[in-house]
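Next up: a single chain in structure tokens, the form predicted alone.
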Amino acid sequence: MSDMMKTADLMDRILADGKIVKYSYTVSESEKQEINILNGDFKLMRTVFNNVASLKVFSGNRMGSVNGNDITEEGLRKLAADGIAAAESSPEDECYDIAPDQGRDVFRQGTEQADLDRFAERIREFLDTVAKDYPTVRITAIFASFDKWHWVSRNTNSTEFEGFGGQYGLDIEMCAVEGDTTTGLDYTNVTVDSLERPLIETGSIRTHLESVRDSIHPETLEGKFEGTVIITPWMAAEFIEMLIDNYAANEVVMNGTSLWLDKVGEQVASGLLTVGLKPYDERIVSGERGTSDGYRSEDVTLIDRGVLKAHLLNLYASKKTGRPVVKNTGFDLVVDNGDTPLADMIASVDRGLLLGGFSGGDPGTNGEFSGVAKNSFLIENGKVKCAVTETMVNGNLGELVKNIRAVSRETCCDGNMVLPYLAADGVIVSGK
């Protein structure tokens, strides 16, 4: 891999030649070593290189944003010219800006040296364990990789960040087969910086294997009921992302449609819920280190025991609304675990669902959501009864988080996020 600091110095000279007095940019180089396995057979091993340069150019109250993959001198000069043209043609807006001086910093994350032989051994071990422990489960595909990167980010307020890192990633596709019966596909992924543990013991891989194994004979529900939904950690991440987008993100705060517009400091959710974006949590393999605005990233608590602490606003949205900027533009989600074992959560449910998947459109402005339950199980009288099919779930995101009645002691840590199970009342479950 090349020296990104030399590339950054070249970019500075090119921007100076163009008499650009205000800018920010990031230049990066990455290397992906891929291993693809289809139906248990190793099919592909290759190395892919990628270069990226992203540039923001400011001209008075105008701003142009451009990206490119050519980081040669010719490519960077074209990028600078495109940035100038984009700035000159953009509308004026006094809220365009870059972060103040953040100083200089070097970030090292994960592991920078790959052991591909050991990685392949761990993958083979995983396949052998699945064949032994879950004989009805078929691993239809594995997309494995070791990703390594080096980047530099600078702006004209004297900020300079440099980042190095590497990580192993695993995306798994699976189904279960019994005779002529086959389940739908299920998916899970994990990111690790060490190969010390068997892959099957990382993230939520075993839980997904058990779920797809037990989904081979789903049943169709009749009628409709209002019940309790126990949301799995990977689904909780999707619902919380929808919640943030609908109630606390840039766009909905700027346009005034957020139902939490004036709720900072107020109770908006169950006191059992604490939600943070924590790139420095030791369980996150490669969390964000510099925001898209040029700030040094910080750990942020968005909801603290049910109280809304902040809207998730970048620098532009902050200047537009006069509200505080949040120095975090990643999604390194960490939700605090509770005191209730998952088994006790299930035992407390009279009738409801263990929700392992959800397929639906974006929620409405009022937070209403509707979709099909996937990889999910009916709970009756405190016991998981059967897998379900053709089952709809409907509710409201704002009410859902208010109605959380238990948060599990167990958490899923997949290297990118850390989440427990959430039990919430008042969700409508509909069958045929």
Contents of the next structure:
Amino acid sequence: MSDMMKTADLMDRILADGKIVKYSYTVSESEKQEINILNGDFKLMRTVFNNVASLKVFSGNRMGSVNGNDITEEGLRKLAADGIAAAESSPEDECYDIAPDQGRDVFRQGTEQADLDRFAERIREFLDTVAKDYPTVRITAIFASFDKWHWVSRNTNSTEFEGFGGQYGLDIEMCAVEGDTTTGLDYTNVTVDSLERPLIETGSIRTHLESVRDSIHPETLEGKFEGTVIITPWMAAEFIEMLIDNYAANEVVMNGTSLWLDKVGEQVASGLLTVGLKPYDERIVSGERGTSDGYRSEDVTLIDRGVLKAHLLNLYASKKTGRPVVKNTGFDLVVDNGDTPLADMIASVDRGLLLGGFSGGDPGTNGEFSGVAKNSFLIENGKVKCAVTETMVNGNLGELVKNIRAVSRETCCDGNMVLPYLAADGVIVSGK
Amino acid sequence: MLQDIIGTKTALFSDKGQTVLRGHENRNRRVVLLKGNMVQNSRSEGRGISARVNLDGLFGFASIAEYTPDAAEKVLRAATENARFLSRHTDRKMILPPCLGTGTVPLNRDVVDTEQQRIIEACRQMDRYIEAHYPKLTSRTIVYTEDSMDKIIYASDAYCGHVTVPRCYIYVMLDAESDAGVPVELFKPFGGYGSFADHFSNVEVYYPELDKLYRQLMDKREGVYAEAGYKTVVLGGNMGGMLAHEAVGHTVEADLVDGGSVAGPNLNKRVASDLVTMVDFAHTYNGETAPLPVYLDDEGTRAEDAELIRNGILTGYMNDRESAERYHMVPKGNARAWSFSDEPVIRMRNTCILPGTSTVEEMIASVNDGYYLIDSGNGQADLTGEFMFGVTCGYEIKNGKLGRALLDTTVTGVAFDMLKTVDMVSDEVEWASSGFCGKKQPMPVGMGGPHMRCKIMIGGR
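Right, and the form predicted together with the partner chain of this protein, after the form predicted alone?
Time for the whole complex; same chain goes first.
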């Protein structure tokens, strides 16, 4: 890999030549080695050598942003010229800005050296173990990659961050097959910084394999009922992301449609729920280190025991609304675990679902959600009874988090986020 | 536009395998106005070269973010090394698919750039109209988005060519509140294949459609929840297109058939009523350019239409060269890649259920108690054909007439079951082309459908 500091110095000279007095940029170089497994065997090996230069140019109270992957001098000069043109075409807005000086820092994350032969052996071991332990499960695809990067981020307020890193990632698609009968697809992913452990023992892979194995003969529910859903950690991540987007993110706060617009400091969820974005949590392999505004990233708690602590606002939205900026633009989600064993949570449910997947329309700003329960199981009288098909769940995101009645002791840590199981009442479950 | 600097490197192609060398550029332009504030004003460009080498059925692929003759040589070497790396870890071998002809596909159209200032002004003009004419909005968002693919393709034993897919859209999102303070929203994209000047030289032509969107939003302010259950519905053309793409199209992509999709055991069997015929069009529909035309795919296959269902019988899959050989079919140009760094994957192009003979008015009049479902926000389906579409715009049908508007809901079903309930099909097709299909990589796709009367599961309170 080449020297990104030299590229950054070149960028500074080009911007100085253009008499740009306010800007921020990131230049990066990355390399991906990706083994593609389709239907249980190796099929394609992909290498990507990539560069990215992202530049924000300010012209008075105007701003334009440009991206490109040509980091030669000619390419950077064109990028700068495009950035200037974009900024000059912008309307004036005094809220366009970059973070104040954050000093200098160098970040090293993950592992910077790949062992691809060892990686391929671990994948082969994984496929063999699945064939032995889960004979009805078909691994339809694995995208197994090693990603390595080096980036430099600077702005005219004197901040300079440099990052080096590398990680192994695994995206797995699977289904179960018996004769002509097939389950739907289930997905899981995991990020690790070493190959010490067999891949099948990382993240929640075994839980997914067991779930899809047990889904081969699903049943259709009749009628509808209001019940309890136990939301799996990977689904809880999706629901919390939807919750933040609809109630606490830049757009809904700026346009005033958030139903939590004036709820900071108030109880908006069950006292059992604590939600944070924690890039420095040791279970997160490569958390965010610098925000898109140029701040040094910080761990933040958005919901503390049910109380909304902050809206998730970037610098522009902060200045636009007069509310505090949050120095975190990643999504390194960490939800605190509770003290209830998952088995006890299931035993406490009279009728409901263990929700392993949700295929639904994007909720509107009112938080209403409606969709199909995927990879899910009916719970009756405290026991998991059967897999379900053609079963819909309906509810409201805001009400859902208020109705959380238990949080599991167990968590799922996949290298990207950490979450427990959540049990919530008041969800409408309907069958045919 | 890309200049051809890679053609001379075909001399380096190995005669022991099949090789495709591709120069590739993506451009994006984006402007976002939120309540009149410009929250995004960006331009991006990425280009590079890739090579894919097939040695004994193992694929090596390599790409680099440089557009130089040296980069072409580098990716050819790296792709070959990658295929050899795989051969150390598997015994998998495969006979290479046969050559089905060679030649050159001509450039279909240029990618034309537009000054950012013109884009911003068009967005602001539309925003000013909305602000001035729609008093009951709580918020409004205008999103201009433009993306294009520009590719130069050389294949060792297939077609070569220079092809482009430019497209641009303005999305309008309107927000309001019910009298009880409950937020409701609707959105609509305008635009299509081509460049800014093809669609947005005069944005006033879209004002009637904006007025209609506002009226629908006002209806939705007083909307009701659908009654959950198995209902008779009239699906609008956009919903029909979503069904064609998500619920059927994905299950008949040959790589997903390999994975165990429901289409595997159903080839040449009835999967829909007689009224349903479905085709993945390459570049021409009904004598006119299809919404997002594809003339040459990224394996060098010249694009042709792929018939999937004829009069209710499943007749074919969408293939790449390798899967076509395995299923004894002919590849029709479905292997596509989004960026220079992406390998070709089996993808849809312009997937459409063909029109029938009924009118929309007849169809609505025929429903005693059901729903008219007009627009969808998103959709998903899986290997079993079980699908889900979010419904953002719809109305009750009572005694053959439209009733109250619906609040957001979701419909679901199993495609090959649900399509057998189709008993009326309208005489016109509606196309949508603004979205991306996600399957490892994003991909612009067109999807089209007529109105269809059928039975479907609908979610609600």
